[in-house]
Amino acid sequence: MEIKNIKSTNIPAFFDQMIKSGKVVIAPVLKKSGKVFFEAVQSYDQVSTDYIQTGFSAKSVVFPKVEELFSFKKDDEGIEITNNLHTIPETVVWGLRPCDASAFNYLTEFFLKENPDTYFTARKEKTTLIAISCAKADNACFCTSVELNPGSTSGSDILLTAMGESVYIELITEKGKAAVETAASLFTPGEEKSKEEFLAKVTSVFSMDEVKVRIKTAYDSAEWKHASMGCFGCGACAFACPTCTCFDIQDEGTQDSGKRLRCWDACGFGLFTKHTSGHNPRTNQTERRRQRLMHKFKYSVENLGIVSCVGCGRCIRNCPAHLNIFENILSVTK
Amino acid sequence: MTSLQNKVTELFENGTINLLIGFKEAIHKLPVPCFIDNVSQVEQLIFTPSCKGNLSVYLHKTEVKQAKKVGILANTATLRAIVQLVSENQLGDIEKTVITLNTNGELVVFATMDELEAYVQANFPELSEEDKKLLDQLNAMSRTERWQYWTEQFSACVKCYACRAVCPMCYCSSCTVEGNQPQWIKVSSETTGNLEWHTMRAMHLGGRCINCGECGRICPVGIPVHMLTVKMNQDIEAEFGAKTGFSVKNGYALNSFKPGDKEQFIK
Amino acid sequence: MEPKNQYIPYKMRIANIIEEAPLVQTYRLEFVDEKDAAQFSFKAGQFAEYGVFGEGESTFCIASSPTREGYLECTFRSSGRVTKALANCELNDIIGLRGPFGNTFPIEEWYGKNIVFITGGIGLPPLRCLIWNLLDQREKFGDITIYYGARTVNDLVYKEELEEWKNRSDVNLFLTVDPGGETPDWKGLVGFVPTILEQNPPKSENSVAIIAGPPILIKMGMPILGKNGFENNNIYTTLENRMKCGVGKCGHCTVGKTYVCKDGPVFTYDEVLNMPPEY
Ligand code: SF4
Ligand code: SF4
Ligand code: SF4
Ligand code: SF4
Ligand code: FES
């Protein structure tokens, strides 16, 4: 892997150079609510540097909360269908955490392995991920339990690690290399070294190997009820989660002109599986939450060979009931 | 065992309850709702000032209704919610045992709804300082500014419906926002549709919302969505003298008529 | 070549409308674009997403047989927003179609075997495709037996075809309506499909059974067949979970790790028993 260094004081220049080069840059921004969210910025001044984790993940860059699949218009000749895939801009995501970046590996596997998804492909191709390793963590972070860590490079194009006056730069992919080319003079060549002392300490709460084995028989565990009775069936966890991919397809407009959209949906919603007849295959919240957790830790492993929880802790921080996914995974795999 | 745990054990043992909705400490130290159905689990129970959640929302759950004899740990907001729900005839099918901590930190178990109502009326909560401040700010705005404020706030709403999910008064088995014949409100999250969704919800809750503030507190985006109904409640109280979650007989100010009511809306 | 954008529908013209039963209609659809017609092919068991532009999409099987070329048919009950809008369409209107999606019935494996169909109500359309597919190559199969029932006489779909199957000597048809659903001149059986099945069990030797319909029929019917000696891997069903995308992405149709839309909708009883009961 190619290593470079940059002075921390030169970070704003690098950042602004990317914007000047015409890229849309999405970065963490502190909002009035006191929470930090990713949004498109015009300059480095707007970027928050003090956050453990953003409120929502960066998945919206490749899987927006609302994506127009196409628009349609009826005329005398019939119906014209158009989409605006070609308008997707080159985008840089700045400051996502290693856990989020690794979520992109899962997303790519999920969306592209079978029946490749045109919209995801188009967005992913245009996206460069510049992650920043974590110097701080909170008690909702559990990356080390899902075989990641505050400095893992998986999924990122570039990983930055602040080391005092200078920033240690790991250029993981060709896309990453291309990104630093926009401001090549700011960087100096560097050597591989340990990031350990600059990383947050995140204690592992379970052994993934054990969980993988035990979860095979967890479906019937009586603990699901205790783990999930408090679940309200909202979308706060799924919408914030970097690997939740469920969506709804909805038409808006009239029968003469309008658009077809896909919008985030959540398997925790009571209506998610409900048939028109009224029959509902997952009748209660315990079953719905089990589906979400089993998907992360069992089903995605069986289908794609990947644990689809990256331990970012968002579902824990956002849950109105304070349900804790790793506590629940521990209890159902006891 | 704490006095709370002793009390709950007693309630289980003498058959008063067969389910208790309470709080326990989650692994990350925050209070998480727990549903206790036998004495062996009582030791997990906690009830501290950090237990802000409004557990009354769970009284609508099928599993809870099936348990019939239900105990519930109630902070002041929860007590108010119970009063309001009783006034809306929502809790008829369960025998409730409501437990609270009074201002001296002592355990109170209400024997009757009348006792509970009297307690709520004597300890009627005020708006928090934070909410008062925000309300003043909102009131000081011009209509245009206020519209701008809410437009900006709701443009960020992702329609996760957590605000509705935690609301004890949002108990409709089928919510208007999900009705699609006709589709009143867009499913996708975008500013206009989001405003429609929150206007609709506020209209359903004005005069019913018990000011617990949960919806605003838990919104993952940080939208103070509770201020809409807090404001409506204030107006309704000024117009009709009706406080929400105050009296089990009061019902709902906006669908009851009293000869003394002002009728300015007709003019 | 770029992979096809699986969310863009084909445009289909409504070429014929048949009223089957109260609220139930069959549409015959023809491709607006010849090129689409030429590249489209499907097999029995597959389904599609039928869309009314501006209203949305609804999922149902392709009800016509792949052996009848040049058109597709679908049968639906109008109940939700989309199916109501679909029902309000008129002849020659253009609707969208995405598909075909899902796996297929392994017809070639069934050559020489007796085939038993069990279905109720609006569960017949998914099997009608298969039934005609087999009848169009009748000589390759042994006995063909059909158990079909609906709530009332009026609710039976494909009434003319039922009449035709009844009169064919090479089809064995048990036609029934739920108790109370019969009319004075009803000549068929009266009773729920599972009851009729128990009273007139099909022979299991060298036989394959296919069961489709509401989840309750599947959940009750499969064990009855099992009791009558059918092996679990000779019992097939087609599941109908809620679907949105049809291609294994939206998550709506999942039963455990299984995506009904892409791993199914056709499953054997063995496979169903290995899933959580979330259908
Ligand atoms: S955020 Fe919490 S309450 Fe909402 S669906 Fe997720 S687990 Fe349930
Ligand atoms: S399940 Fe929770 S902790 Fe895991 S990736 Fe999703 S939001 Fe993060
Ligand atoms: S909780 Fe917040 S983001 Fe979610 S629907 Fe309510 S206002 Fe919108
Ligand atoms: S928003 Fe209105 S319709 Fe929806 S649950 Fe709340 S009160 Fe009912
Ligand atoms: S219908 Fe979307 S995943 Fe199956």
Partner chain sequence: MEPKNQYIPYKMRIANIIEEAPLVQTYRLEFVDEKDAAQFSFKAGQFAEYGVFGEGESTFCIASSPTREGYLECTFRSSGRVTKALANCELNDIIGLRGPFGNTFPIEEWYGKNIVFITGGIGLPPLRCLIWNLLDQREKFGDITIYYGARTVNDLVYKEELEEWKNRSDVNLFLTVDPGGETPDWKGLVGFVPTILEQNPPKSENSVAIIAGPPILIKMGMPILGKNGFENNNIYTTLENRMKCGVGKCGHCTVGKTYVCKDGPVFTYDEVLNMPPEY
Contents of the next structure:
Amino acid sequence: MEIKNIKSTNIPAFFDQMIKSGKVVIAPVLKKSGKVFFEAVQSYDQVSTDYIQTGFSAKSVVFPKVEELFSFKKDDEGIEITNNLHTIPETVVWGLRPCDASAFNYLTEFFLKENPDTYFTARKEKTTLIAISCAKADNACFCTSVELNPGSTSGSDILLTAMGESVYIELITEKGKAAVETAASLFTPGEEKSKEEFLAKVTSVFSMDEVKVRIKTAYDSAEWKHASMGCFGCGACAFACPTCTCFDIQDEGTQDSGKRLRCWDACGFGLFTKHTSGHNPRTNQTERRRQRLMHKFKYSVENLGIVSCVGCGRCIRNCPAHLNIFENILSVTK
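Swap state to the form predicted alone from the form predicted in complex with the partner chain:
All you get below is the one chain by itself.
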């Protein structure tokens, strides 16, 4: 890891220089609704800097909500199949929180470990993640419970930590170093130092070690019914989550031309596990809620060695029924 410093007043110049270098820059933008969402911007003036967390994560940069896998066209000469992999631009995601950057570790394991996904690979290779440490948090934040913290570098290419009139820069990967080189004159060499006094204080609400042990025998817990009470099966939690990876494949068109799409899905949807026969092995929201939480804290650990929850709190903030994931986990593993 390499350490550098930059004056706070020079951050806009660094940001705008990345845009001038030809990269697509995705950053947090304040909308009329009062919420902040990631979207492509043209200058630093558009970027929101006062937010605890964005409404949705930045996972759509590497795993789009709707992605065309390929299109085809049939004529007398045969079938032509094309995809858009060659059009994916070099992209910088600016302003992720450390929990969101860490989520990219899970996404990478999920899409690349066993059967590497060509589409995810192409997008991830062209994406640079510039995260910003959290100076404040709210009651929905619980990153410290899942072995992260407001200044974690895991998953980031660069981590920025505001320290008064200067910003402490941790360059974690070669991608991060390349991004800084676009405006090298703005940076000065730095030395490693503690970020603690500049970070939000997030109280741990459970022990991950204890949860990993107790959830092994929690499948038949009567508490699942209580934990799912009020769940509408709307999917808001899954669509806001930075690590949910459920998807559906849909074909559109005719026998002469069409396209294949990959679309976000959610295990909380009633149709998610419905078979063509009409049988559905998860008949109610209790079973679907259990699947979601067991996947986050048990199945992903067993299959990939990673807890697929980063404590960002989006599912808590976005749930119309005010369900709380860490309260649910505490209730079923007590």
